[in-house]
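So this first bit is one chain, no partners, the form predicted on its own, shown in structure tokens.
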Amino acid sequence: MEIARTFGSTQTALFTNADTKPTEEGTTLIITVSSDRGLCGGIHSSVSKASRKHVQEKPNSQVVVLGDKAKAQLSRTIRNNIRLSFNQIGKATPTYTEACAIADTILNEKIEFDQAIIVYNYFKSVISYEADTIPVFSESTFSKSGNFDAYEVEDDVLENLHEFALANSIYWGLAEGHASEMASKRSAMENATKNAGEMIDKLTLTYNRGRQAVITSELIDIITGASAI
């Protein structure tokens, strides 16, 4: 994850230093990074809520969903905006090859955009995460950057940079999301184990009280019968 974060922050710094900004009338692609598995608290709800917020701001945005959990949540409200979805996500540690395959599929589907927004869960600590975004810009948008002339970029390099930026951003989001999901699952399982332990203790206490009551009642009957004799 640290390697993905380093490459991702470096790429984001490039767009920042080049003063790359999306145009108001430009098209937007929202890529929601989730997974197929549950039992991890509200980690999927956080990225779904953030994605819906972006769609509300730009109703014509197209949405690509990574993972069945977020797809099920987003399909209830913005089904018409979903252009593409992927499953079998989150079963193992994300790889750059997996991110490249996702990026290639998006580009091969001819999904045009001026700006892509990667919505993912940023890993802050073992007990904390938050929904965040990674910006990715198209070739035309980047070439119109305010400081673009400071970079000597040829056309073929610009195309390769666009493809790398998309794949790299997806990989960063997958790595951060996977770490957040594993930490959330750990916390959820710890809470479940704690609650189960408390339930067992309460049931054991109730059982012992009932058992003691029966024994006491039987002893009273025996003593009473012995006294009568």
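Positions refer to the first chain, counted from 1. Predicted, not measured: the structure shown is a model, and the values here were computed from it. Rigid core (definition): largest C-alpha set, two forms, superposition within 1.5 Å. Compared with the form predicted together with the partner chain:
- Once both forms are fitted on their rigid core, the CA atom of residue 206 lies 2 Å or more apart between the two forms.
- Put the two forms on the same core and the Cα of residue 9 is off by less than 2 Å between the two forms.
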Given for the second form:
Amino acid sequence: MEIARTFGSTQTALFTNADTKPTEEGTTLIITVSSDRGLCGGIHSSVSKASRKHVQEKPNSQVVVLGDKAKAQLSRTIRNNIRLSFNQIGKATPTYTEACAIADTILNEKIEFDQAIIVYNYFKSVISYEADTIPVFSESTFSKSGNFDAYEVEDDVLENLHEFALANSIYWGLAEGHASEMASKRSAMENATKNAGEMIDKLTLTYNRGRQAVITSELIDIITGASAI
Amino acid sequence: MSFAWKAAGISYLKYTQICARAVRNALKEEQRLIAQRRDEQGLKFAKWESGKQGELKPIDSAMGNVSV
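Show the form predicted together with the partner chain, please, the one above being the form predicted on its own.
After this comes the whole thing, all chains and molecules, with the earlier chain placed first.
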């Protein structure tokens, strides 16, 4: 994940330094990074909520969902915006090959966009994560950037850069999402075990008290019976 | 400068993946086995039209998936 972060942040540094800004009327593609498996706390809801917020701001954005859990949540509210969904995500540590395959599929489907936003869970620490976004800009948006003249680029390379930027950012989102999910799963499991343990203790006490109360009342009966003789 | 692979219809990402595969296959036995594990992907995707999900199709890593 650290490596993916380094690659990804250098990528976004390029866009920040070139001062790339999306136009108001530009089309947006929202890529929601999640996974197929549950029992990981609020991971999927956090990403779904963030995606829904973006769609509310730009109602004609298109959405690509990675992972069945997020797909289920998003298809309840923004069905009509979804263009593609992927599954078999999150089974193992994400590889760059997967990210490339996803990016290639998106590009092959000829989904037009001026800006792609990758919504993922940023790994803040072992116990906390936060939904965050990575922007990826299309060639035309990038070539209109404020500081574009500071870079010497030949035009043909821009399309390659766009493809690579998309794959790189998807890989970063996948890696961080995976890390956040694993951490959240671990803490969810720990909490569940702790709660179950507490419940067992409390119930054991209640059971023993009940048992002792029954024995005490039986003893009282026997003793009063014996003393009556 | 126009790229030969671009003229042949391969995207930049496909091109880098093919090169990576060639490099992985060129490694010695041990390292190759480790590296080839990074080359696998078993993702499936489905197209959605107006709120309805199409059928799930696996991504064909060799051919890329041409939109049919």
